[in-house]
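Shown next as structure tokens: one chain only, the form predicted on its own.
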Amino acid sequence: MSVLLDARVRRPHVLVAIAVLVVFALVALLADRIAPHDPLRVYPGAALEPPSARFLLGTDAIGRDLASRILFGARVSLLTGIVAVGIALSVGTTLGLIAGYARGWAEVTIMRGAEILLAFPGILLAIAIVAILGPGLTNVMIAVGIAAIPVYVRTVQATTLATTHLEYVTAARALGVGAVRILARHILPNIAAPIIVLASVGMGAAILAAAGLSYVGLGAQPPTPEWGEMLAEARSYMREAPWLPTFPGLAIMLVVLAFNITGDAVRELLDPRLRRL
């Protein structure tokens, strides 16, 4: 093993993807206490005040301290990477696990109801949804998280499949173990590492979508500092305010790029065709 993380891990692009992401997740946790101003505080007088001593980031359209409003977007858009990557990592692991093991009737209600969603691109399923429960932040989460559930259903059914047929699983069953105590202790802990690929992968995803629809009104609503509504605050001030727009997207661009290459990285330690390469 660390002869593999040497390999695999400690390549310097992973470990400063993974240092950024040590990083956010510091920032989320330590906001109240390292950011310099209130998040909400109106400055009369600072509006579109360029970045300075007194505003590291200058300010926004109506005078708030753009440093500290990043700082809190940190804990707002990890927060919700991880309740929608939580949401479709319990329940499409659930309904894949049910749909490769039951197999019948429960197969195919499963995997044709994953398909229907399949056949939305993500990101319209999301709004379709946000649009029936509202806009909100909760309910981006939920929609965000909705919208990625048919791709754990199939990765879990088609890795279950794999593995019901497989000596060890005969045999529990020969013993009379009950489906749900084979499900959690047999074949779930032999199927998790893709499990575990697609939740690294899928949290930059989730932070992506999730920034999008609040781009468009139809996630974080003001005076909420998420990094995509400042950024739609920014498309008025593009030209006269370059800081504007440029602070969100880079923390937005960082931390899924981030993401994605500890996702890759985590891919390639778990997956036993990438480990002979």
Given for the second form:
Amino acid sequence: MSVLLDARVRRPHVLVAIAVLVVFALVALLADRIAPHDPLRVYPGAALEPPSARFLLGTDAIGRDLASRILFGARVSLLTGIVAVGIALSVGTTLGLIAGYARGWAEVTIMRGAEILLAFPGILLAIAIVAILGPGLTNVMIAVGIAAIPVYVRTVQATTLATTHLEYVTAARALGVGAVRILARHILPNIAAPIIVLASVGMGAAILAAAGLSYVGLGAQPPTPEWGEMLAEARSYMREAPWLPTFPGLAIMLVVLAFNITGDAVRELLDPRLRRL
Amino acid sequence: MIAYIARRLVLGVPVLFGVSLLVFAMVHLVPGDPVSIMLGESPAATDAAALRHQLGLDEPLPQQYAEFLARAVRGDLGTSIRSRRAVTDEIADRAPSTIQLTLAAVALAILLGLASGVLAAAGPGPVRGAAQVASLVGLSLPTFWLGLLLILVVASWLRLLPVTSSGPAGLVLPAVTLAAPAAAVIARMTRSTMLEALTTDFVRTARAKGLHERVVLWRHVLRNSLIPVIAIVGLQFGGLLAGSVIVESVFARPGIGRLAVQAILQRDFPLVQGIVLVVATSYVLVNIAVDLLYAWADPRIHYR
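Rather than the form predicted on its own that you just supplied, could I have the structure of the form predicted in complex with the partner chain?
Now the complete complex, all chains and molecules, led by this one.
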């Protein structure tokens, strides 16, 4: 809790960002309790209704409540962020630790592999993985996660390499501590800072990438209430119903912005190079 | 310098080799039988065998890869399963649109990014804050949403620009949309390198000898901050190339990105492989070019 007392965190925009994330998580968890309507229920004769007391953010082209769909969309987005970052974090950190500590052929293989994956720009790697696995929401989550692995590998390998030569690691090794235990108990806690920074910034990036893939039709399919997919559906009706593209996009931007601001704050807090600036 | 260029090019070879191996492996990583996925539910046995043979899937793996590589080097990326046209022709048809869009977006991103980066580092108080907020928002904006809003406001309501047209006016909105996140990244980089340069001794010296603040800023600070920015621009170029997938869908532009999405939805593997190979290869080559530019721009690497 002492983190919240730090001057770098106690700036208004950082606090607002954290509040947005808390609300986002609560909405995702409680969507079925707080949503005024079923996100899939079609109200005949109520298509493209503007925001009103009955439909707070209006209705979509076939008469579904936009507000409820956005609330349930938070669930999909949060899950995407957690699954994607979870994959990237666990696999990337493990491979990075091995490459940084084991050296030899394991290091060469892992680092060459990471280097090759990094040769694929931006979301192209995620798109290529979706092409392999096939379109769909789950596959997009996995693809975005795998695509982020090389970044973790590179960072973790570099910091592990720097830590391996420190006295306390040598001391542990001299005492006969096994490699796995050294990595898990001695090295990992000391290289956690850059990993946490990558993960906090990565959440926003993963949500953005997955929503984009759903927008172009490679991810969530109708009628799933997913923000990117909702924007794709809104495209044909946005002149008659400008609320349709407005609110899902606003939701994505708010959440990603909140993750980016929090990620920046975490970076400032944990990165000793930035502390002096 | 020539030795540096040669070394940099040689270093790119194993990466390109790895990229080709990965693209080749795509078909074999598909869960299940790629041929029946490509042909749909229950293909006729003769069709399946024909496609298997056409794709070379009935040969041993090393031989398949050798042939894939040999053909790719000669500029033969196979045939699209759906259109039955050469993959290279499909890509060549769509490439100009994507190249136009990407180049326009790069130029715009550099312009916008540098301007707001300088303002965020050394502008007047309120402008400084606004520029910083703008770059943070730009980083978080979904491009597909920005594109839709621009279509709605600029094209539908204000009727200032067309949504789709082949002329330069039709390029403005897609380019702005694609450039926004890259501009934000460039702005953040420019700001932080400028702030660092502002604390250096040579800036103190320049100020001490009575140079006008404007001269200090533009001649001494900005020029010395640009070097890391060049590296970022190279990385962003790849992001823009891949980002065109989404922006082309928003603006219904017939480019490579949209072709890729259609190919994935139709499970047209040769076409997907061809596009991934071409885009990743261009990215590797652009990054080599940027590295060379970097060496040329940084007097510490190339000193006369």
